[in-house]
Amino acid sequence: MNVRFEPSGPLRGTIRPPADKSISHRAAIIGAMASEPVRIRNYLDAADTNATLAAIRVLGAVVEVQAEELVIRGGGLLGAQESPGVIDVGNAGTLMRLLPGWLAFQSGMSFTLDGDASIRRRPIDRIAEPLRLMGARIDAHQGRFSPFTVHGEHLHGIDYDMPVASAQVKSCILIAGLSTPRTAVIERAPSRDHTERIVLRAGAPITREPIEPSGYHTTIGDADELELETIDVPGDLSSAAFLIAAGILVRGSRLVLEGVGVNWTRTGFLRILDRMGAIVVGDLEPVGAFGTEEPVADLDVSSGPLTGTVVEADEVPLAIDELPLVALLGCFAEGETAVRGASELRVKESDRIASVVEGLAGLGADIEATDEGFVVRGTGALRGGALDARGDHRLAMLGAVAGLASREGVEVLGMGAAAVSYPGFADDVARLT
C-alpha cells in the first residue's frame, strides 16, 4: 500500500498514542509464566504483539478478551506445553529474543521458532551464547539465524557481561535466570528496563546496582512462582516520537500527546531533542529511577528552530528506535548532526542505517552513512519525493513525517508496514492536519 503525504499546515490537537509495544510483549510473555490469571489493560493490538499472543496460546496459555482488557491464564514457570509445530514469531524481534529465555528451562522439551523473511535475516547468536552458557542447547540455521530450536534443560546461573547494550538480550537472560539460584547481567550502558520492573512486581528476587561509568549490575534468582494481578500498559513513546517530530518540524504546530510512558530508559530521544532546542514539555521520570510501576505523562509539543547535535554510543540504547527521527530532524537543523556507535541499527527490521540514509538522501537530504551511524548536514528543508519503507514500520512512519515537513510531499511505498506497531498512524496524522 502506497500513501502520499503532502506538505502540511500547522498540526493541532490531542492524541493518545497506541499502547507500548515493548511492554505489551513482556506483559504477555510474563503473564503466561504466572501462576494465577493476569489482567492486561491497554494491550497493543498490532501485528507484532498479536504474534506474541498467538505464540503463548501455542504454548498452552489461555487468552481471553474481556471488555478493554486481556486475561491471560498460563501454566506457571514450568508450565509451557511442547509445540508440535513451529512457533511463528512473524516480524516480532522482541518475541524472537525474549521467549527463548522461558523455553530454555522447560527441561526435556524442544521448541522451534521461525518468522518472516525479515526475521530470518536477524541474528539470534546474542541470545544463543548466554543461554548455551547456562546449559541450554540451541540449534540455529547457519549457527545464528532462524529457524532455530531451543532444547530445554536444567539451567545454572552465570555472570554475563553484555558485549553490546541490548534490552532484548538482557531480558532473555533475566527470564532464564528465574530458574537458577543466581544469575547476573552486567551492562556497561543502561538499556530499557521494562522486564526488570514487571518481574520485580511479580515477586521475583531481583536487585540492581549502578556500576561505572553509567551501567548496572542486575541480579536475579530462583522464583518459585510469579504473581501479577494487573498490568497497565502506557502509551508508546517510540510511536509518539513520530508525532513529536512532526509537531516540531511543521511550523506553527501545537500537539498534546496523552498517557505516554516516560520511563527514563525510554526518554533518551526527548533528552536529545532538548539539546537540539526542541520544545517538549512533560513530567518525566528522573534518570536512574527504578521501581515496579511505569511512569506516565502528557507531553506538550510545539514547533521551533533546531541546532545540530552529536549522539554518542552511550545514548544509543536509550533512543534506539528513535534514531531515524534524529536523522530527519538533523535535515532541518542548523549545522551538523551525527549519530555514533549505533551498529545495532543494522540488525533491525531493515538495515536502518542504510535504509534511512538512502531514503532521506532520495528526498534531498545531505546525509551520509558511517560504519556505526550517520552524519547529516542541515539544509533547513527537504525537497520530497518517494521513500521505500522496505517492510520496516519505523521507516514507513519516518517517510510520512518527512512528507508533512517537505516542500513537495513524500509518497511512502509500503505504508502498510506501520501496522506492526501503529496501525492507526495515518488516520491520526489526518486528524492532526
Given for the second form:
Amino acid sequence: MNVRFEPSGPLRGTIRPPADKSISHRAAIIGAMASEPVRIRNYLDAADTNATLAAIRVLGAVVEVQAEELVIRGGGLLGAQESPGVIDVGNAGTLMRLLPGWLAFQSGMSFTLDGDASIRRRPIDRIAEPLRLMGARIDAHQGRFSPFTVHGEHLHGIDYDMPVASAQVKSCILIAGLSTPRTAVIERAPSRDHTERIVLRAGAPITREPIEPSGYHTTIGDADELELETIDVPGDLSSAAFLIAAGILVRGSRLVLEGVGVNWTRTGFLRILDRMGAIVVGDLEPVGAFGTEEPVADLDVSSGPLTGTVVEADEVPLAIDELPLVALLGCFAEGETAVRGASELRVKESDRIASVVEGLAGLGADIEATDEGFVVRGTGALRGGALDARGDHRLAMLGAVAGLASREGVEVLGMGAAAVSYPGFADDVARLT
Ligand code: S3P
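Would you generate the structure of this protein in the form predicted in complex with ligand S3P, following the form predicted alone above?
Now the complete complex, all chains and molecules, led by this one.
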C-alpha cells in the first residue's frame, strides 16, 4: 500500500497515542507466567502485540476480552505447555527475544520460534549465549538466526556483563533468572527498565544498583510465583514521537498528546529535542527513578526552530527507536546533527542506518552514513519524493512525517508496515492536519 503525504498546514488538536508496545509485550508474557488471572487495561492492538497474544495462547494461556480489558489466565512459572507447531513471532523482535527467557526453564520441553523475513535477518545469539551459560540448549539456523529451538532445562544463575546495550537481552536474562537462586546482569549504559518494574510489582526479588560511569547492576532471584492483578499500559512515547516530530516541524502547529508513558528510560528523545531547542512541555519522570509504576504525562508540543546536536553512545539505548526521527529533525536544524555509537540500528526491523540515510537522501537530505550512525547537515527544508518503508513500521511513519514537513510531499511505499505498532497512524495524522 503506497500513501502520499502532502505538505501540511499546522497540526492542531489533542490525541491519545496507541498503547506502549514494549510494555504490552511484557504484560502478556508475564501475565502468562503468573499464577492468578491478570487484567490488562489498554493493551496495544497492533500486529506485533497480537503475535504475542497468539504465542501465549499456543503455550496454554487463556486470553479473553472483557469490557475493554484483556484477561490472561496463565499456568504459572512452570506452566507453559509444549506446542506441537512453530511459535510464529511475526515481525516482533521483542517477542522473539523475551519469550525464550521463560521457555528456557520449562524443563524437558522444546519450543521452536520463527518469524517473517525481517525476523530471520535479526540475530538471536545475543540471547542464546547467556541462556546456554544458564544451562539451556538452543539450536539456531546458522547458529544465530531464526528459526530456532529452545530446549528447556533446569537453569542455574549467572553473572552476565552484556556485550550489547539491549533491553531485550537484559529482559530475557532476567525472566530466565526468575528460576535461579541468583542471576545478575550488568548493563554498561541504561536501557528501558519495564521488565524490572513489572517483575518487582509481581513480587519477584529484584535489586538494581547504578554502576560507574553509567549503567546498572541488576540481580534477580527465584520467585515461587508472580502475582499481578492489573497492568495499566500507558501510551507509547515511541509512537507519539512521530506526531511530536510533525508538530515541531510543521510551522504553526500545537498538539497535546495525552496519556504518554514517560518512564525516564524511554524519554531520551525528549532530552535530545530539548537540546535542539524544541518546545515539548510535560511532567517527565526524573532521570534515575525506579519503582513499580510506569509514569504517565500529557505532552504539549509547539513548532519552532531547531539547532543541530550530537547523540553519543550512552544516550543511544534511551532513544533507540526515535533515532530515525533525530535524522529527520536534523535536516531542518541549523548546523550539523550526528548520532554516534548506534550500530544496534543495523539489526532493527531494517538496517536503520542504511534505510534512514538512503530514504532521507532520496528526499533531498544532506545525510551520510557512518559505521555506527549518521551525520546530517541541516538545510532548513526537505524537497520530498518517494521513500520505501522496506517493511519497517518506523520507516513508514518517518516517511509520512517527512512528507508533512516537505516542500513537495512524500509517497511512502509500503505504508501498511505501520500496523506493526500504530495501525491508526494515518487516520490520526488526518485528524490533526
Ligand atoms: C525493545 C528494546 C529495543 C527497541 C525495541 C523494543 C524492548 O531493542 O529497539 O523496539 O521492548 O525491549 P533492543 O533492546 O534490542 O535495543
